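Only one chain is shown below, in structure tokens, and it's the form predicted alone.
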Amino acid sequence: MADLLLAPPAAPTFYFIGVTTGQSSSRRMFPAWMEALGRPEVVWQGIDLAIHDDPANYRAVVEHIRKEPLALGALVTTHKIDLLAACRDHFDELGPYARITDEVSSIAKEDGRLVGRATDPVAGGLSLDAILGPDYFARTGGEVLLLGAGGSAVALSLHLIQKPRPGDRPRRIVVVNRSAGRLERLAQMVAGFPTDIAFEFIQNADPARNDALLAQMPPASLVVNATGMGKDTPGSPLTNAGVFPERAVAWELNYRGELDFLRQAQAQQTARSLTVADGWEYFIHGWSQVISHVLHTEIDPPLLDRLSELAVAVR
């Protein structure tokens, strides 16, 4: 991998971080953005590595941005904490957002320096917010079970937090995580923050008991999978005896892999008058809010559509 990360670019890249970025819909789909963007002679380039890898890994990537004058800058996935806990004295400036979240995104360069942002909070947002529409906690009296606390549950955590109209934060956030680490980086960011929603943080690795915190959701109310199990990792964080509250809102994360939590949900969809999801339009939004930051350039709304569309050409 060093060979790879410390080789100069050939041709001004954007540099995805992740895991598996080889299977992303991303490889195929750049090439027809930067077409319409009018950027035909940026490189895709993905950068795999271990989840919770080595900091001097992260370091090595970052750095390798900052020295290359071809490196335009990154997306980040999956390594959004980790990289940031590893680099924060690599980056010249942080945005608001991810010094709330303690994660990067978005690693771009502006006028020689190196930016870090978190677009999760804006890109899981807007996604969240066209999945439920106005006023539906306020509509349905569902509440919202988070089961994962990485950089997605912290960005979706802030995002309910700092809606301004009631209607549209739920009562009660449960957040269930495998690690109490990243339950207590989440406590930390929501007592921050004046908020009337009332959190719940639970350590567990159990899928059983999982099902049981599922069983006690209100009808309505919004599940997610922000483990990254389906994609990054095996499995599901709910087994299969798991039954969803009915009319809820069952939201996988993750829009390519296994998907087993996304399977499940499908499975009770009828029966349980579910509304299902992946999360396609999350990816869209996260890839446009980066490269607009990283390329310098603004991505309108009949723009982003139109890369929607050549996205969907090529999913």
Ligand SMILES: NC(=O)c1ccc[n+]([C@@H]2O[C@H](COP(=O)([O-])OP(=O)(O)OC[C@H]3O[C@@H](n4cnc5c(N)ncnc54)[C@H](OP(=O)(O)O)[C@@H]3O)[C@@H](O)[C@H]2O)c1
Second form
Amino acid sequence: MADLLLAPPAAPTFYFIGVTTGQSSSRRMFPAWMEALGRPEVVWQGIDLAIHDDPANYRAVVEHIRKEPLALGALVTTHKIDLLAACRDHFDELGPYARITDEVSSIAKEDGRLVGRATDPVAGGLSLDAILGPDYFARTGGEVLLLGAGGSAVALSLHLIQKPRPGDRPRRIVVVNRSAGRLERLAQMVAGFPTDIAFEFIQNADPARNDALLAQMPPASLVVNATGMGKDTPGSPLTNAGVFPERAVAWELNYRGELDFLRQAQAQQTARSLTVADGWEYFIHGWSQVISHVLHTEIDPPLLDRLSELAVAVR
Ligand SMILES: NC(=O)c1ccc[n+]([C@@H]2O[C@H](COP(=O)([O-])OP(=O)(O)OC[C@H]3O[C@@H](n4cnc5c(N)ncnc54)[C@H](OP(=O)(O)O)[C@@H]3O)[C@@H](O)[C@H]2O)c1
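Form predicted alone done, so how does the form predicted together with the ligand look?
Next comes the full complex, this chain leading.
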């Protein structure tokens, strides 16, 4: 951990805790958003941690935010689960989604109390709804293949489980993850809800096996790359020989990096009539929610549209 990153801030500071934060569009977007929100004095500061970093590093970062008066709060990506596991006792309060999903993507201060919230169920959910449209699963008979069982996969599972209309819930969700622990965690969360969605959990890190799982999905299935591969780590969870089901929706959760999975889907887009989406909308929803918590400001739909335009300009 470089001391510089944990130096006392000289100005009101919003931290971004990720893996390669300097490359994020948020760095360029942030000053324009602060101008638009009337808070130009607030600065952006990235903190890069290794994937599954030492718990001591997560604790040092959260303790820094807790004790520094000018540290306003933070957006957490990739480390949402590991950070909360390492620092649960640092928080005075956890929001309902943070308690259900055991992850924190927003760290804010309220009357001197440190509050952790999980924004992915709402931010990821809004993005997914925009991609699929209403009644998608009833209309198409598609199912879901989630590649990765980390924070976003948990959030998307929760979002789909909680859909009140049956047509918005898939019959089946297949979840694939490298480590068994993350699958067990997700299975435990699912077991806490009555649901008619059949979940299957598969421990695997072999892209050829993922190709085989992909081949077994029905037409119009939703296939999500929630592994971070193609941004946080190189490659794709699929090989170039993997064939998407006809009319499938391929959703890459990231919008920057090599995005190998996105390219693989784009290569088949016309031939297989695919819908291909990246993580840009998710990024906008996630950032606007966390900024709203940290700065204690409401962001209504017209303001969100304005912020979205400003972000596109610096993408
Ligand atoms: N656009 C946005 O605003 C937005 C929002 C949320 C997330 N994201 C992106 O989405 C990605 C996932 O986010 P997250 O928060 O869910 O991260 P995460 O909690 O780190 O989860 C990633 C999961 O993928 C698994 N995995 C990694 N490589 C794999 C492989 N080859 N095969 C199978 N499983 C593999 C990991 O398993 P292990 O347990 O074995 O490590 C881990 O459980 C990140 O890159 C993040 O930046 C983007």
